[in-house]
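A single chain, nothing else alongside it, follows as structure tokens in the form predicted on its own.
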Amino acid sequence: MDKSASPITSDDIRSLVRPDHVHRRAYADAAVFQLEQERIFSRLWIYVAHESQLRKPGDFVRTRLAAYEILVTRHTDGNIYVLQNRCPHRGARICMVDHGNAKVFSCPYHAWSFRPDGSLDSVPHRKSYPEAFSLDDPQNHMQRVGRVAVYRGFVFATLNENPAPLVLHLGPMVKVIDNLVDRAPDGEIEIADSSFTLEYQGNWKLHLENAADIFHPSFVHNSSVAPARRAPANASLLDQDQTREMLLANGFGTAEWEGIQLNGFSGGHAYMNNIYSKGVLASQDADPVVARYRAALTARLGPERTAQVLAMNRFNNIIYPNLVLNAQYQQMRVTVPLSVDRTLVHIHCFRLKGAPDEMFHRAVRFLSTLGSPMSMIFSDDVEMLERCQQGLTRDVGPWIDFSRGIGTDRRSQDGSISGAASEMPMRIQFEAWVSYLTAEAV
């Protein structure tokens, strides 16, 4: 009997983990895959957008949660909706663009319109229909889907009818959130037009693990950082030499791998300390365009938190399923799930409002050089994925490894686990998907 054909139970997915290996049919299992969405991407709260989106009535976004593709719009009664993107009467996709503004959604099959909430506006031939057919009919408007949170502009939403409370899922990670908005000097922040999407044909748990990965870089971007060590130092009046040191800093070696602190959390989240310590991205007080920053941030905040805020110095703050965050250069990648083998990522930055107009740049600069399709480090990260995906579609050494550092870990006093050059956060992932996968219905 092909075992990957049979009922996922909990004690299979139990068994599939191991504290130092996983099964390969966590990753090439559609079975597994079908229990994640049901049980991760369902039940978790998901992010699917950000307020700054949805400023004005009509204003949507159009994302996935879990097995559904939704759109999360604002109504004129100022609240936040997700709604499924289907028409009630014969179940035809309504939007197909990511965003925009719509006073109305008109489903081009046969002109079903409705409002932002979802609730029916109109039907062509109104009396062709019978006299009991209703345009408040609950079962004759678009679908609401989960319940909707927001902390701090960032729009979360997920079918659980009894979820936790947003800051509860969140847990430790409410910090890097804070301090993201904390670091717009007017106290506000707004996703950029400046934007990519790209998918890779391969698992989505992939992703997350390659961004708490600090092994990795010296070796899958070794094409990157050979030519930055040639490049002259200042050469770039572009970009100040941004991109040489972002690839620079690819280098890894000993004193690396040893000296960068990696932290994992209950629930799957993690962060490490930051990567880039030269440079313009290293915010030196010397650096005019920080110096008016600061200042700018001082006059808000006072000099103190003004220290504290832009003393916070993480890099890939992973929240748990389906986010990455970086404060400090106002980045953000969103990863959607599409099937077994099959992931979108969205990679966004955001502009500080009332920063200079240099800071917005950078982060542009950044987004491009790490994050772009046509990025040589996002690229190289593409290609491992789907060469990892390839390799754990074939039943030949079942078990993969995640055992380096697994005799540094430990527990700190806020339940954190660290270590050096450790695949720890890997192994706070696999616990915690445990936990989700075997989770009864609440």
Given for the second form:
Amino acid sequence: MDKSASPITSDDIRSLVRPDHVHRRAYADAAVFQLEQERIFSRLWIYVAHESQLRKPGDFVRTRLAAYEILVTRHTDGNIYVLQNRCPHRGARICMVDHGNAKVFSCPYHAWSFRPDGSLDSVPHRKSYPEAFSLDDPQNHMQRVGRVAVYRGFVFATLNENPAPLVLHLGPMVKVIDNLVDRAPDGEIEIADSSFTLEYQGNWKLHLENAADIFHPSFVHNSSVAPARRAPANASLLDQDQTREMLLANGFGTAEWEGIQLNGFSGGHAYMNNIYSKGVLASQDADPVVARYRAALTARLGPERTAQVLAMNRFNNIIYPNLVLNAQYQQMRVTVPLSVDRTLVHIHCFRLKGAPDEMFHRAVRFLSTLGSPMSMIFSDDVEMLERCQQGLTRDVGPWIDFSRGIGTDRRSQDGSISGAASEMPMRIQFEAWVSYLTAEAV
Amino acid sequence: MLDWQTQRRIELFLFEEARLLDAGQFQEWLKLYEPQGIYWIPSQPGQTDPLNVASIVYEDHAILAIRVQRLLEARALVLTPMPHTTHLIGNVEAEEAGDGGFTVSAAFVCVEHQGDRQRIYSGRHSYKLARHGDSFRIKMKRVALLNSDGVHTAMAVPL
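Rather than the form predicted on its own that you just supplied, could I have the structure of the form predicted together with the partner chain?
Up next: the whole complex, starting with the chain shown before.
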């Protein structure tokens, strides 16, 4: 495997991407990964937490931002802070849990204690430190890394000192966040306590490409589509046939396939329309739970606006570089790159506040069916991501093909539109990738 | 405490289940479940709620039947090459349940070998068993993985 970390230039990056092909080094060169950490995961806005995890002062979430392990905290001043999870005294990691509430973060080594904004609250045996030692000296604080911006409850952070406004980065993708929040009858969503974290031995971009790839399900997911087709309808007593319908949904007929539209945007974002909309998954179906939900939503928004909100039928909404949102099933996936060939995927769902409990049960069911390590769907995706990485570690025949649909994409006002059989979203992603990686200065 | 013969019959039933899984006889394995039997792998330690909390698996017979078909016929990608497993069951403690059946708790270790890698799963099974002639049927099997809320790789063969 190529792990050499020789310096890499903008010309090198440009030479890795052709209009219809990408060089395997984009996925397997540690130097490229290093540059991605600096110019993509440090400079762009990265999703780090949801505000429903940070309601009270002291609430915190532990996650990663580029090369840092960070704590996203809510301080008593009401602000959100991003702190490096490291004691400034001797360098030890402080917090060892993924989320919770703490009045102070106390380092277990010599008991320096920090407030949720990172400031130093106390050190034991103060008199043994030099006279010049000050609790107020920022050098003695947990280091604040990066800036924070929130869009309707979604907390993003960046190490960029001079970032573009968050809404500018999100661009047309704000609509999917709006839609997810607008679906809640109380106007508020809450991230579910339970989630999954999967690790795969492959580059982070593979997951992003797969989320935008509507060509693969008929092949990759055949082993779950075929038995679901043979299984009787409504046989399960647990889930109103939701699991079987989800498995079935990957078996597109040609007509359904051609009805799917892909939308790609400069900046690397993409989404798809008209997919996965049968059975209890479909908000337009008249089942009693949806009827109660629709009534609750109508009470707040009125009939016209309710119809508008529920009509948005987009599947994976991919917010570059690492967030995949699905508003109609209240799902979210967050990709965390660990190294050039190792990636974590955090898989979450949301509760629509004010909606019937059964709506949340369905979102939880969706999460398990698609995102569990024993998912009959995603486990096969992960297998393919790993096989791609294995194939990309050797330099013989180094160019991989993204040409499908290249003559048929249409330009729209702010991006490109194509049919489901196009690899347009990957071409959009790599266009953005080159532009981010070759931007020398911020 | 159960009489030793009943205890032994329950142990042998669990060993039979483990053997069917090791032999890849998933359809035979499914027959050990009651028509409304449930197979549950929680995602959280101590999880009691399968509706509001995500599960690694929470499936009844009808959905398990699809899962078994996938394992058997339609050769899933994640199952090529087919993993080989040893399901080891121990520390079996059984007692009578109020409904004439039994509740059983057992420790397990499963070693899975696939291609060039080997993985180990471990934890505790709890069963609700119903009597079925000389043998038993599973009303509920709950698999408490040691690392239920940890970082996972894709898994395929039932535990």
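Positions refer to the first chain, counted from 1. Being a predicted model, the structure only gives us computed values, none of them experimental. Whichever C-alpha set is largest while still superposing within 1.5 Å between the two forms counts as the rigid core.
For residue 417, the Cα coordinates differ by 2 angstroms or more between these two forms after the core has been superposed.
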